[in-house]
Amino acid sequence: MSSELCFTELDAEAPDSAVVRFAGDSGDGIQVLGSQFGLANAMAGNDIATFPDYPSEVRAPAGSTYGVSAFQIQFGGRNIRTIGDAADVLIALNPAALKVNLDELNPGSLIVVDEDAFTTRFLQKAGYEESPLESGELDGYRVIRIGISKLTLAAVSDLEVTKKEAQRCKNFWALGFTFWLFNRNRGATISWLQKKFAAKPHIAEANIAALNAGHAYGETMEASHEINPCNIRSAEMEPGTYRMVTGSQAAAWGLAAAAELCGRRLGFCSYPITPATPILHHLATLKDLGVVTFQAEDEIAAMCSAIGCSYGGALGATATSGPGMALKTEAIGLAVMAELPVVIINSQRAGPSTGLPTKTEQSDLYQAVYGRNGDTPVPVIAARSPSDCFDATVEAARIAVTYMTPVIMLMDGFLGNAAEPWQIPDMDKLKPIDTAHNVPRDEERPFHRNSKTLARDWVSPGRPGLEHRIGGLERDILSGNVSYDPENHQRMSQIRFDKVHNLTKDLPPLNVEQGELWDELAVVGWGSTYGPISRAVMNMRAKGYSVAHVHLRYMYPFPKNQCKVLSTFDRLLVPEMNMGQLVSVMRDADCPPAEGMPKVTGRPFTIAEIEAAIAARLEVKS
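Would you be able to provide this chain's structure on its own in the form predicted in complex with another copy of the chain?
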């Protein structure tokens, strides 16, 4: 959007979208502020994308730069694919918040600061020698200085709240003002506050008062012609019922949904690790659905108990991130050998080793595809957006149960924490997951193999007459007994290979997301690069570039037509948040040569980066 115009000229055309960034101290309630603003926009008919930007310290000293918490949201009237490369509006509740977020702004952005927080002490803490409000370094931005802290105290002064409680309402004051800035309705937030603080109505009241005061403050600014609210177009969303969902939530719900679809209990065993932990947290609240969650002593135990769950007849699942995944690899091999279905979610973070645990990356693809001892093929699929984590997880479970194999679902820290509106699926319309191969018919059944899927039967303890032994040693192809026979090992190795590779035939064929076969360049993405690639290709196509977007869900094996589809393009460009891992996997699958576009800064690609890469490789076709 062109923010200046919109806020300053009364009759400016409503921009397509806007990006707002809220920032303040960890204790300032920035995340609540951001998600309430997001909801209000969504309910106003915008498509949105949000991302919380937590500090990596649990609670850094107040006012410090590394204690700044931020929340970015893009909302607007077209399919919103990313949170926006840079913000149009920054709401900064203290100097540190201003300092660390200045890089995240478009030129000419609107900056709203809480002037009251620009005290000598906080300026110093943020490392400012001189106040940026005075030093001229904000020239080029439109700065609105408001004494938010004091105005908040004033707004609640009549109410029965302590000073501390009153100060805590600051974020809702800022929200009220932001609502005014974009002409948004306060209704949903007010009822949210009333519900949230049902037990402490005075807190609800104070926050509502602050919210209203912030809004009213905007109206006086408007009256004094200082600034106008900006109307953002609303989106044409498909009709339906929506909710906001983060990737972690969607993945958790995907697991529970998959269990329901196959009529088994979900047995989710996990060990906390950033950024995968919220999946455990979400599932722990689903005990009323019969979900079993188990916080194991480590990732090895988590994987092994997930195997135990599947062995016992539940749908076993686990979630972790790179370092934890490393620990699970031995046990994943056991699941392959025992032919038991387990869904393994890896919410990737920046590596190697502990790396940058709170930053995002896609660098566990090698590990997912190749990272086991022995010839141990395992299907790998990837989710592309927060809500897609639901579909990808259900799909992973479907493959796991159908083929009796562990399946790895890759997401990442960005997807896990980002949120978007999600048209709520109806469970009754989702295809059930068939566990029919779990109906043994004769004595050989524990090791009977479905001739199409090559899956063995899922026979769990408790069934009389089908007692059998499984384990990590090679088994005889028929009897299932331990076998050291050379030819049998060859055949079983082939079966394990074929089982995963035959899957290729069942996978939906690769589609071109945007553009056409035979375009000059295809940008090939996977996982969370979906957003920026999609938007960049859309923009560049609009400018006349012959560029297509192809996005992979199935990382291993690839759908049958994949290399053929890719071979129609003159060039392939693979932006990924790693040093070029998909490029390797594609080479291995004999796909046409692709150019890598690695980015390992711990941050998602921007649209501009991808646009620039496209522009550098193509001439405009008119």
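Positions refer to the first chain, counted from 1. Here, rigid core means the biggest group of C-alpha atoms that superpose within 1.5 Å across both forms. This one's a predicted model, so the numbers in the text were calculated from it and none came from an experiment. Compared with the form predicted alone:
Core-superposed comparison between these two forms: the C-alpha position of residue 479 differs by no less than 2 Å.
Now that the form predicted in complex with another copy of the chain has been shown, please provide the structure of the form predicted alone.
Below you will find a single chain and nothing else.
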């Protein structure tokens, strides 16, 4: 959205989208503010994409740049695929929030600041020698200076709240003003506050008073002659029932749905780790669906417990991030040797070791494909958007049960925390996951195999006549007894390899998302790069560039036609948030050579970055 289109004329043409960024201290309730603004826009009929930007530091000093929390949302009347490259509006509740987020703005953007927070003490904490409100640093922007803190205290002065409780209401004052900026209804937020603080009605009343005061200030303030509310038109969306969903929520519901589709209970075993922990939180609320959750004492116990669930006949699952995957590695090998279906969700974060826990990256692809001892093939798939985490998780469970193997589903911190509208599926229309092929047919052979998939039968303990041994030691191909026979190990290793690669017979063929086979350049992506690549390719094709978009879901093994499809393009460009891992994995699979476009800043790709890369490699065709 061009910032000049909004807030200038009452009759200005409604832009097709807007990007708003909220920022403040970690204790300012920025994430609540952003989520409620997202809800209001969804209720107004906009398509939206949101992303909470958390600080990595725990309890950073108030007012410091290390403790700045932000929330960005793009909403509009068209299909929204990203959170936006840069913001058109910044709501900054202190100097540090302004400093950290100034580079995230479009030229000429609107900046709303709480000038009460621009004291000498907080300016120094943010690293300012003089106030940016006076230094001319903000001359390229439209700045609205409001004493939000004082106005909030005045709005709740007649209510029975402490000064500390009153100060905490300033985020809702800022939200009320933002609602006025975009002509948004406050009803849903007021209802949410009344429900949220039903046990503390005085807190609900104070926040509602602040919300209404911020909105009223927009209507009556002296600056109203400078700006006018901006109208963003509604989006045309397929009829259905929608709700806002994060990737973590969608993955949790995908696991619950998958268990129902295969007629098994879900046993989810996990150890808390950023950014995967919300999956455990969401599943813990689904006891009424028969979901069993277990918080283990460590990552190894979590993986082994998930294996135990599958051994007992339930659908075992776990979720973690890169450091946790490293600890789970030996137990993942146990699941491969035992041939038990386990869904393993890796919500990737930035960096090796503990790295940047709250920042996003795609750097665990090597770990997922290669990161185990021995020849230990495991199918790997990747989700492309927050709502797609539901479908990707169901697909991971389908593969796990069909082929009796652990499956890794890759998402990342961006997908886990970002949100978008999700059309709630009809469970009756989802394809059941067939477990009939896993039922033993021969009382003498508990390790009977399906001739097509090579999957062994799913034999739960206590089945008369089907007693057997199982574990991490190599076993005899028929009896399951421990075997050190060289030829038997060769045969079992080949079966494990063939079983996973038989999956290629069951995978849908790779298709081109945009463009045509034989275009000069294909931008090949996986995971959360889908949004920026999709929009960039769309924009560049409209300008006459011969460029296509190919996006991968199945990371290992690849679909049978993948290398053939990729060979039709003159050049391949792979933007990914790592140092070029997919490029290497594609090379190992004998796909055509590809050029990497690595990014490891902890932030998603922007549309502009990919557009520039396309333009640098192609000339416009008439």
